[in-house]
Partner chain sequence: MKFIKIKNLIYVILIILICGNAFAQNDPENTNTKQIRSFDNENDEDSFDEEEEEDFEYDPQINNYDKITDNSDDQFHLWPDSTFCVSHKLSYGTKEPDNEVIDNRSYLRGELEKTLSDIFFVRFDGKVTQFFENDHVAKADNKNLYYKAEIREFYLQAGFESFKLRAGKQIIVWGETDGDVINDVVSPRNEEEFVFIDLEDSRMGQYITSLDIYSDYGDTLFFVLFKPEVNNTPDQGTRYYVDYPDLNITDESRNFSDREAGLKWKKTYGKFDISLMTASLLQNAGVLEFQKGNEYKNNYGRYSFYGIGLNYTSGSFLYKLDASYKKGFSLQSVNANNQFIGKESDLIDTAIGIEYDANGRYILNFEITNRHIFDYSEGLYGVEQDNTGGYFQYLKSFLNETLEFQYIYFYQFQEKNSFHQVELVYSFSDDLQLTVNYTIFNINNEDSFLWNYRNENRAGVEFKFYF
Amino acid sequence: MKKIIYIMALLILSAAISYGQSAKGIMRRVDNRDDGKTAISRISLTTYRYIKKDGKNVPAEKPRVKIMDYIKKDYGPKEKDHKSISIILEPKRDRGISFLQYDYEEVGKDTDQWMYLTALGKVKRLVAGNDSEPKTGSFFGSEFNYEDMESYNIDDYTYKILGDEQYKNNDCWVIEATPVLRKAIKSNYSREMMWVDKKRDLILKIVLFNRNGKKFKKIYYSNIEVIEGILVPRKIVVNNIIAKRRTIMVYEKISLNRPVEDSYLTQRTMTDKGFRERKLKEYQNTIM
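Which structure does this chain take on its own in the form predicted alone, if you write just that chain?
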C-alpha cells in the first residue's frame, strides 16, 4: 500500500513539474516570436475617462489624442536587448516631447528610461524613489505606465497554466505569471493573467492585479495583421478598472526591418531639434 501511495505521489509531482515547465515553455515561445529587428511606426494614442451606458463603456469626456512616431531596434546576439524612442508630433504644442528606452536581456538589469520635455529643455531620467518601490507616472499622460512600456523578461516571473478557453474564437492558454522577489519589489503588479493564442503564440488579453491583489487593468490586443511576414497587433487597448480610464493605441502605419541608425536612439535625438527632425523625415518616408 505504501509503495502504491509513493508511486502515485511521484506521478502527481512529475505531472506538476511538467505542467510548470510547459507554462514557461509557452511563454518562451511567445518571447521568441519574431517581431522584426527594427520597427518604424506612426501611432495614435487616445485617452479618456469612461462611464457605463447601456452596458457599454463610453467616453465621459472629450478624448485626448496624441500622434507620435516610434522607432525601435534590437541588439545583442539573441536580439533581446532593445533601444527605442517615441516622439510626439501632435498636438503641435507637444511636438518634440520624447521618451527614450533601453531594455536589457540580462536578468536583474533594470530598463533605462528618459523623458524629454520641450518646455524645460531638459532630459530627465525616470527612476523609482528607492530600490523597493515601482516607478510612478504615465507614458505621455496615457493609462500605460512606465513599467507597461518595458520589455517583458520571462525570467522575472514564475508561471502556471490555469486552464484553456476560447477568447474571440481563438483557442487560448490561460497563464498566470507571478513576479519573483527581485521583480515584485519594483513592480506595480502582484500578478497577471494572460490569454495566449495556442496557434500563434500571441498574447491576446492580459489582466493585471495591483500590489494589493485587486484587478487593476485589462489590456486587449486586436486588429492582428501579417506585415512583412510578421504578426502585428495594430490595436492595443488598456482599461484602468480602478480609475475608469482607457487608452487606445493604434499603429496607423508600420514598417519592419528597415535600417535604423544607432545614433538616432540616443539622447541627442531628444535635445537636438535639427538632427531629430531631419532624420525623422527620412524614417517617415519608409513607413506604410
Second form
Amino acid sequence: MKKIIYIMALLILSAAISYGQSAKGIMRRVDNRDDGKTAISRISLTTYRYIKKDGKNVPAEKPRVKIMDYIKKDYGPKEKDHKSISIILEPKRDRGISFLQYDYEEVGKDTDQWMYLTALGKVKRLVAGNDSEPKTGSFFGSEFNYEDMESYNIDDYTYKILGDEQYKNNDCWVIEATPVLRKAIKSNYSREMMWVDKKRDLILKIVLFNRNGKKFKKIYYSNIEVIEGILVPRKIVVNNIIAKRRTIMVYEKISLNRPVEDSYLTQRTMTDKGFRERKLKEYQNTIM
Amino acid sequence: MKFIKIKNLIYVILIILICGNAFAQNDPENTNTKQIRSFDNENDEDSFDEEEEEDFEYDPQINNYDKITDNSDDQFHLWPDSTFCVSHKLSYGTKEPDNEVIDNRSYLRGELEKTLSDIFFVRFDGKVTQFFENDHVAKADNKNLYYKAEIREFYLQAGFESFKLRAGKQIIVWGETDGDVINDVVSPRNEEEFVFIDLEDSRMGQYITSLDIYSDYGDTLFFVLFKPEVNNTPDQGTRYYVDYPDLNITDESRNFSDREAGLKWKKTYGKFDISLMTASLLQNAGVLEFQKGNEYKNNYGRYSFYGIGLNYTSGSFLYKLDASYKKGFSLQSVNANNQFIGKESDLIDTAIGIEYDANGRYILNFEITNRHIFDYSEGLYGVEQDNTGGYFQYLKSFLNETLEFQYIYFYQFQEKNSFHQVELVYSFSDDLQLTVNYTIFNINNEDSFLWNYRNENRAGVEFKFYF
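Next, report the structure of the form predicted in complex with the partner chain; the form predicted alone has already been given.
Zooming out: every chain and molecule, the one shown earlier first.
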C-alpha cells in the first residue's frame, strides 16, 4: 500500500512538473535557442496557387521561384537586434534587387529598410509602416507577409498550453499565443497555435488565425538538420488555406556563425557586387 | 508503525501541495490544459489540427547541405552572371491628326558581370534595337529596318577594403526625389522618347573614373570625366525632333579638355539619410547661341553645382528633399533682334516630396518642384522667375505582386500643362512580362518644351522575356 502511494505521488509529481512548465517559459526557451550570431544563406522561395485534383493538391499554375542570398547578423546585449541583407539572384528579371533591413528589439522602434533597384540605379529608403493597422503585402510575392518575416518579440503575446500531442513522431507542446493589445491592433492574426518540440525547443508547426478568427495559414518547419552545432529547419512551408496558395522556402545553402563584418551590412553591399562576392568568399573560408 | 504511516501520508500531501503550487506559480495563464494525447490522425476530430500537408503533390527537391560559396552543383553557363531580355514594343497615337503607329521595335539587351579576381570586377550592359518599317525612327531614315546599338555601362572596377576605383562607361545617379531633375545632374538623359522611355534607358552612360571611399564618417564619391556626353535628343525627322526650319544649327564640339569633376558625401543617421554634393559640370541640355546670319550653335555651358539630398522616415511616411544651387547656369534667351542667345543665371532648384505607404496596400508619392531664377529678365525664353511643378504617383500591387498598377500625374503650374499616365504590368511567369500603358497630354503653353507633345496621347504595349 505504501508503495502504491509512493508511485502515485511520483506520477502526480512528474505530471505536475510536466504541465507546470509555464507556456511563456517554453516560448522563452524557444526564443533563446541558439540560431547563430550570423547566418549566410541562399534561399529559394517557390510559390504557387493550387487546386484539388484526384484527392491531391496540385499546382494550378507554373510555380514562381525566387532565389536570394540572405545574410544576417545579431546585435545588442541580448543579440535581439538584427541587421540583414537580401539580394535577389533569380528570376533574371529581378536580379540584383536588394533589401537592407535593421530590426530592433525595442518596442516601438521602427525597422530601418532600404532597397536598391537596378533599374533606378540608386538606394531608396523604404517606409516602415504604421503600427495602428496590420501590414499587408507579400514578401517577394510569396505567402509570407512582412509580419511573418519580422523579428519575434516574445512579450507581444500571452501564452497558454493547450495540451500536448505527437507531431511527426515528435512529442510536442501545443501552445496558443494571443497578441497583446499593442500587437493585436497591427497584427494580421488574432491568435496562433504552435507545436513545440519538447526535446529540442523547436517550433515544428504553426496555425495562424485571421482577424475574424478563421484558420488562415499553416506553417510547417521540416528537414531539420544540425548545421555547425545548431538546429536548422531547412524547409519552411506556408499554406494559405483561404487563398489556396502555398510557398516553400528552402535554405539551399547555409553557413552559421561566420565572422560577418559590420561593413557588410551596409548600403555598399547593395550597390557593389565585386565587394559582395569577395566578402562572401572570405567569410566562407574563415574557420571558426 | 502507525507513526510511519502518518509520516508517509504527510509526505504525499506535502508533495501534492508543492505540485499544486508549481501549477499556480509557473503557469498563471494555463487554464485549459489537456491530458497527454497519443493521436496525430488526420481525421481525428480530437486532434488540435487536421493534418493536410501530406496531400501536396508538388515539392521542390532539397539538395544536400552546401556551403554558400560552393557552386559545384551550379549548372554550366557560358557567362554565369548574365541577364538577357528580348522585348517587343508597339505604341499607337490616339489623337487626331497623328493617330498612327509610333513605335514598332524589338530589342535584345544583355547585362554581363564577372568577378575576375579578389580585386577586379567587370560589368557590361548594352542593347541592340531593331526598328521596323512603321516605327517613327525607321521612317525618319526611310528604311524598312533600322538597327541601333547602345552601350549603357561597360566598366572595370578594382575593389579594396575601404574603397573602390571604377573606370569606364558608367552611370552616376544622385538625388532622393523622382519627379524632376534637381540633383541628378551628372549622367545625361535619353530624351528621344520623353516619358515613354523605360526607366533603365532614361539615363546614359559616359566614360568616368570614380573613387568611392567607405568609412564610419560616411560614404564619399569622387569622379572625374573627360569629354562629357550630353542629353540624347531626337534625331532629325523622328516624331519628337524639334525643328527650326530657318536655322542652321551646329553642335558645340567637345574635347578632352572639357572635363567634369564632382564629389558626393552620404551618411545615415538613424531615420535620416543625408547627402551633400558639389560638382563643376557642363550642361547636359544645349542652349542655342546666335553666330551669324541664320547660323546657331548649340552650347553646353559650364556651371557650378552645390546640392543637398535628405530623407527622413516616420511611421507610414517618407519625407524627401532635394535642393541645389546652380551658379552660372545658361538659360535660353532671346535678344532684342529676336535671336536666340544663352544667358547665364544663378538659380535654386528644389523638390519636396512625401511618400505614404498604406502598410503594403498601396503607395502614394507627391512631390512639388520649383526652379527660382535669381536674375530673371523678360528675355528668358519659355520660363518664368519661378517655375513650379507637381508630381503625383499612385502604386498598387495585386495578385501577390504579379500585377502592378501605376498612375502618374504631372502638372506645370505656370504653363498649366499636364499629363496623365496609367500603366499595368503583369507577369505571366518569372520570365514573361506584359506592360500596357496609356498617356494623355493636356498642353496649353506654346513656349513650353511640352508643346511638341500636345497631340501625343498614345497607347503602348510591351512584352519582355528574360533569360
